Amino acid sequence: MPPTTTAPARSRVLTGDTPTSTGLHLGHYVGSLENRLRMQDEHDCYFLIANVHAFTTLADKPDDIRANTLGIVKDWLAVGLDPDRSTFVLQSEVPAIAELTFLFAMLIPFNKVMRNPTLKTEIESKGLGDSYPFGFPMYAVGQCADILAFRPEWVPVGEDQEAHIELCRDVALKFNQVYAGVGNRVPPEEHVKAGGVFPIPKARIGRVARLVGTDGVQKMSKSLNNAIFLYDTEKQVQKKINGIVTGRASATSPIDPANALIQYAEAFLPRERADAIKADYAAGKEVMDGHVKAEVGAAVNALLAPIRARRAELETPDGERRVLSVIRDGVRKANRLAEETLAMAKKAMRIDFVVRTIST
């Protein structure tokens, strides 16, 4: 019997994030977390916690990456992502992800994966060299599977991510082309109409494409000792963006405008402020980092007090119970999709020999 196919009343949107920390931090929250608040309301949102990819880097440190997949759940609540209105997805727990990565690693050259921007930079800020697993050039094709086995229309994420969401596509065309005889010449966007088993699927960049780290030269990460953390402390959060050096020779010097602070102030204060600071520095006028830096660690307080506070109500034995609870039931539901999502590629693929249901 071929398998039933569940098409969403509203278009289907699936991200997540991987737990290699404890928690989120500011570049999370502007690159994708505002965009997936607004998209809850709009959007059938599937939010994804990929554990399994964590263990590329912290394979050894498998307590850690529990505990950091709690964390990010607690972080994701606490922002107000609502496990009511959106399914939270625990990558580790969808054994359909599994299957199609290893199906879609057939579609993909080798040297087609290690030439994404986003895999090599990885490698190279982490100083990997040659040492890294065989499972870190192949998360990329993981990424893939997370992402096509909810069948989305929209993936929001940071522009580092971008590259990955153009090999996902990829996938999805050559998947479609090859086995549900979708025409080579067919627009990406009438593939499932065509016959394909996979919309091919669409990144959306946040409001801040990449914000850079408070070192002020690599991207905010978790791994490079130069984010603000959302769970950071009102004086944590302030000593790290007091710690951004601005390289002025004194309070009239000019200031270069893709310097930390001027993107912190464009991302955090009002536009008519940010625009007014930039002018000051543009003209020569005497501006004192300091205010500058004060100004911008109140700014980002105020938008983290609300979620510090929500975050800390998650910390005791009953918000624990809550986040174990919001997990499973987002498996239950993420895992009938998926299988549905495997039921049909495998269909297409001509090796539906049997019908599987997973209970949880």
Ligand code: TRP
Given for the second form:
Amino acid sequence: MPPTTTAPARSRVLTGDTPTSTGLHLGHYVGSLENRLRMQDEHDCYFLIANVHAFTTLADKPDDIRANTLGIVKDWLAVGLDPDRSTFVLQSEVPAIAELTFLFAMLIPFNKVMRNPTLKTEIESKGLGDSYPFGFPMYAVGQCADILAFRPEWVPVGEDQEAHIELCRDVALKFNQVYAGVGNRVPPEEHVKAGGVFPIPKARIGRVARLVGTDGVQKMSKSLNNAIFLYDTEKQVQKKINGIVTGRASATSPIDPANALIQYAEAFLPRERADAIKADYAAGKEVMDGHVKAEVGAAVNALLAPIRARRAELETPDGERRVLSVIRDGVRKANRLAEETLAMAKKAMRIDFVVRTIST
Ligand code: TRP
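Alongside the form predicted alone that was just displayed, please also present the structure of the form predicted in complex with the named molecule.
Complete assembly follows, chain above in first position.
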């Protein structure tokens, strides 16, 4: 037989960000963006802007959500996500996602959603109390649809998203079993072979699963005011790092290895250099926190300098036009795949009465 010339189909990847802030921060970078940059060479990547989800906490701020949406696309382009190789998906323009959300909601016990630890943490950290809208817990179901609409194999996310990916796997397993006749004992990786509509996706956690904020306590997050943003100026970055409290009594006192300064040294300095700094602190050598802060600040700024420059280019009328056209092209490509998935799901559910096409 002649050697085959067709490359094997690239496996699909889907992940996304919610536009609740004007831009992404270092936690996003080491938790997910870095993985995305690596994965877009070898995989068919879909990157989703969860703009509908942003309304779960910002329903009265549509202008902010719009600006944040554009900001996230700018950040993606600035870090090097490439719309020619990957597909940028604007959630609100992919109707299959909303439809699958409703269908999946029938397969997930209400109490299971309400027990989701990621939602619980968010309710607490954002001080939502008991006045959050119905749509807030529903976003967990929506996220299953965000993912499954694209039938991916991998979902690169930060550790905080693991509970959502678990829920998504449960929904996919249940859907395949209930509607596509996949047996209870078929292992997840064989679901498609056994006739399932959905592959059972797997989370891929980033190099730094959970980056601590500059407060040294909570996860880095815009709502907690402890974030270093990708678009922060050089001065702002250094100032935020200088503001880290190390809590040492003197220059020879030890440092808590969980301190934000140590975590950032580990995340942004070369491994040997971070190890050497930790060893000096541990040995009670004289270490000036200010020197370490300057070194970590310089490393972060070296990483961010090209990103900042590219983002600035996008803050022009030409840049805005580019962003809008990237969004439009992405929506077209995304709908092609998501509509195919929806048709497969409806067929499995015996509700395939009408064939439709979306024109955009
Ligand atoms: N909830 C995710 C976050 O806050 C964003 C998101 C929405 C997402 N839909 C997704 C991530 C689908 C991965 C897959 O970061």
